[in-house]
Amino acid sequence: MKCLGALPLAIAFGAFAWAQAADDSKPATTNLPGAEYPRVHSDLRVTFRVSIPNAKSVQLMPGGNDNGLGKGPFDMVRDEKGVWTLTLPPAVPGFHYYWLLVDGFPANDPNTQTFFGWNKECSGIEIPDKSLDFYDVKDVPHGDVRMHWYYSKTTQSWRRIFVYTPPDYDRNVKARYPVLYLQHGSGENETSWTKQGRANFILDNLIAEKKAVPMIVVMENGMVASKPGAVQESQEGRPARRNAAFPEVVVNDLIPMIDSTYRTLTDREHRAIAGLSMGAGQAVQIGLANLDKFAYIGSFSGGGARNADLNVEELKKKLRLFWMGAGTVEMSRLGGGKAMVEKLKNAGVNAVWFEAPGTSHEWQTWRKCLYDFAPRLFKK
């Protein structure tokens, strides 16, 4: 009788074990330590869960139409204890912004890290890509990411930058290094390329594999750079970026400070500038206007220069590389860059066009762009 009585218990335990095995989800790597949700399933579905007992409605809002989580807002479902849950269909691999709408009020998910995007601190989630590992943390020598404050005479203010130094920078104290100035997109800041873009790990891995030369990478805030007293009007109802003086900051303040503070190679042949989206436009503008300072220019998901701005003969003599790239999904609005690259190539300029397959205006595109762009720099 005891054996028979134990049978239902065994069946129940077996069902429980099967259910546990069936749920192969794992906490997202972007969660706060110890937080179980959001959870990413093996098929890349994502389950979000948050306790807000007094809320009447909770929705999940992805950041933008190009977000790989889908076009929200998505309604979450409340249980009897006030825990709200939502499972989304398989997400696009990569990093995605999101936030919650609690009774219509935007709030961050208390379970996740925050990332500066959309002009505010946002929740974010990393969806793993099983086919890629070039931006993962690996067992290789790692460089440092240094937070550095300096005073800008142009803006008459203190500015914060982040500087990546390669793994051997502090050991090989006689060595000098080339510099890549790397800019973020609109609504982001100087933290974005390392937090969202994982640029330091991309460079660590490329350098360890001897695909890229060791280099210093400088990341500034291209959103805020105005002169004292300057008034910039908003455009199309959006707040003014207040960054009209950014080219002057880079040329007159940032480059001299970097060259006097870090062990850099100070000639134009060892200096590059690149950026994504808004930062791509800044990189092209600054680079083309200062070919005495930059030999390499990279535009990730950004527009190119106007044909009238291009002195092809000067580019042939001075520019070592003009690189443009975008995700295939965003090509409908960025295809002009590809045509410009072809025009430059036909004229004898070393120009490269790159397409990230299957991605749009998002960090997975820009990670892939950096992975292709960086190995082309500073080689004889």
Second form
Number of protein chains: 2
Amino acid sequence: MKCLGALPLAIAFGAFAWAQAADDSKPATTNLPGAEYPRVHSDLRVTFRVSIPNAKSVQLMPGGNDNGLGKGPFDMVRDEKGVWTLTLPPAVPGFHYYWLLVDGFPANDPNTQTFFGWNKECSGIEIPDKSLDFYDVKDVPHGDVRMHWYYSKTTQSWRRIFVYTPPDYDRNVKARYPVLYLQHGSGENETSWTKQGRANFILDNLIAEKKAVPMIVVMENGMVASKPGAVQESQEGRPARRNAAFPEVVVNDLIPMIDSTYRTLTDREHRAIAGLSMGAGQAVQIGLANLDKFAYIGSFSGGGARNADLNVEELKKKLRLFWMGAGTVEMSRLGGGKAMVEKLKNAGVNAVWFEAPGTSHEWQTWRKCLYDFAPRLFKK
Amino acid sequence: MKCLGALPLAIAFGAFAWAQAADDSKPATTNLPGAEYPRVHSDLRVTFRVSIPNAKSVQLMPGGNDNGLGKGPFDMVRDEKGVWTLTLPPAVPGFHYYWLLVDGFPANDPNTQTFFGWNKECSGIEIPDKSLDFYDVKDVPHGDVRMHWYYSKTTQSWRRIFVYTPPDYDRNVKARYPVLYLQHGSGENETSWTKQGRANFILDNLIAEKKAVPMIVVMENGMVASKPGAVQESQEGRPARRNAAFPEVVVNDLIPMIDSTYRTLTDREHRAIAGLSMGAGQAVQIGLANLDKFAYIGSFSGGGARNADLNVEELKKKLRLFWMGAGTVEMSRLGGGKAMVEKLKNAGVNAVWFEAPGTSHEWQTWRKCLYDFAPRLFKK
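Since we've got the form predicted on its own here, give me the form predicted together with another copy of the chain too.
Next comes the full complex, and the chain you just saw is listed first.
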């Protein structure tokens, strides 16, 4: 009480109450070690703060219109020392990309980790969801996430992939496991499903609760330009698709390498493919074109297949699961999948439609998708 | 030739020759996919370019005075559209941290990957060394680098480590391996030895050439604040050391977990500890204090031990190797290690001094240190 000794008691208590209210906030878990900002309040308001004395304008820009921080840019407010502050209204729980606009220049928040998204190293913030813990690090056995390098004949280059091996993989040295191939979205890469998506913790928790069978999860970089020397495919003047070579990489290089490197079950009944957004399109395209290799297909926040590509009789015979899902907030754009699932179900295909409550085209939706999808895989 | 049709031939050829000269440079391997800048010229000059139309001043700042890009800040030059360019004189080969100063604000180069260093997500550039290929990705068997999570009783938190398992680890399921504990420098973390240091490729290449025995390499985050609830140690008014709890983490939590999780050889003759800079100090401190656990100690660009800590008779008996090294460019600061190694050698300890030619307090020195140190480990 030393420094408050000269103040009237009422003011002292007022200051104390204010300090308590301020203490309500905590540094985001995505901050750099020791960084006090950004801070998340208990009502999920978020306060950002950064010192940029010479800037005339600093704004905060969430990544995309669907972002759970809101639709930016948001003006930050300068104090006399050049420290800029912004408190946003309660955010949607989950992971959100953002960056600063410093006099218009897109710069990262110096206080946060970077995450590969939007084709760049991007700031991000995790907003906790008190009602969910399925993607938390819990006191359960944890699988390793391995960085593995292999040579792709298709791209004529060494490629790095991330491979989740389940907790018992190193102990049960004779056991063989089914494999889920799991793809990120446009502008992301092989790191995204574990760093932003927490796929490994989701699987750890599902396996510990015996809700999902132990499985290997393979995460590649789907942003594969056309093959070296290949004629660029271009339709009606549009630029060639940046991921044009990916199906060949998966079928000709990746699957054979995984099956000869890890202890996998190599039949189609033990192989699944899923992805989000752009990766959803890749999963549906690669899965339907290779029903001799995949029995499970998952589309997270993606379009469906064209009717012309659907041979319903073949799907009935070969597909163990055709799964589609999206966030309720993005349904106006992605509701077509629901109709497609209905049609497939009516035709006798085992199809599932899922809606992630309250979230949009963001990682929280895709975490929830994986949490619903993975337990449906590889069960007799 | 369509667009050059109206030009005199001499000018057309002049333009062609200029284009050829410009083609001499290549995008740095550390750039984001598709980013054309920064570019490295064949004589190792480097051209940086970034569009920041509203800035009054943009400078490039290498990380530290010893940086192989030179001693900054360097002014970039603005064109009429607000694109800023800088070409630096030939750089020292290796990996160099840097950032931009945009009207004084430290921002990353939007064209490059980020690397954890200087306590932040930091831009970096790889300058090739045509005379060396020991850290390249070659057509040899590759070990995996595993992200592994474990609970530390010391820090009362889940910690992530990186673990290199050698190429044959998954095939020789009964083999057990020696372990090298390998630490980064101040302001870096568990990702640095593989991302900046390319430790996994160095080991892959050494093992393929049978120069080093297959070993497991464990990389932890040495920036461990004091334990929760512990009284902060503070000497003569200096702030508590940020890594004060690290020795306890290694001895009480990390080593027992590694030995029960991976197929290790658990005796002291098959355990080594090394590190760079701050990590060199940690390796020497932890190694000398735990000679029942370590038979090999490596100090890369670090200080030695205090004479008072050296029980030469015990070292003669127990240490298989005391290794110290530094870059020739940083010898004025770190030459003391050489004298210490001489003293230990004269006293009968197997001590080695190494100098990395032409490099300073940077990753190129530490790559060369590892390349000399690792082959000396775990041999009869």
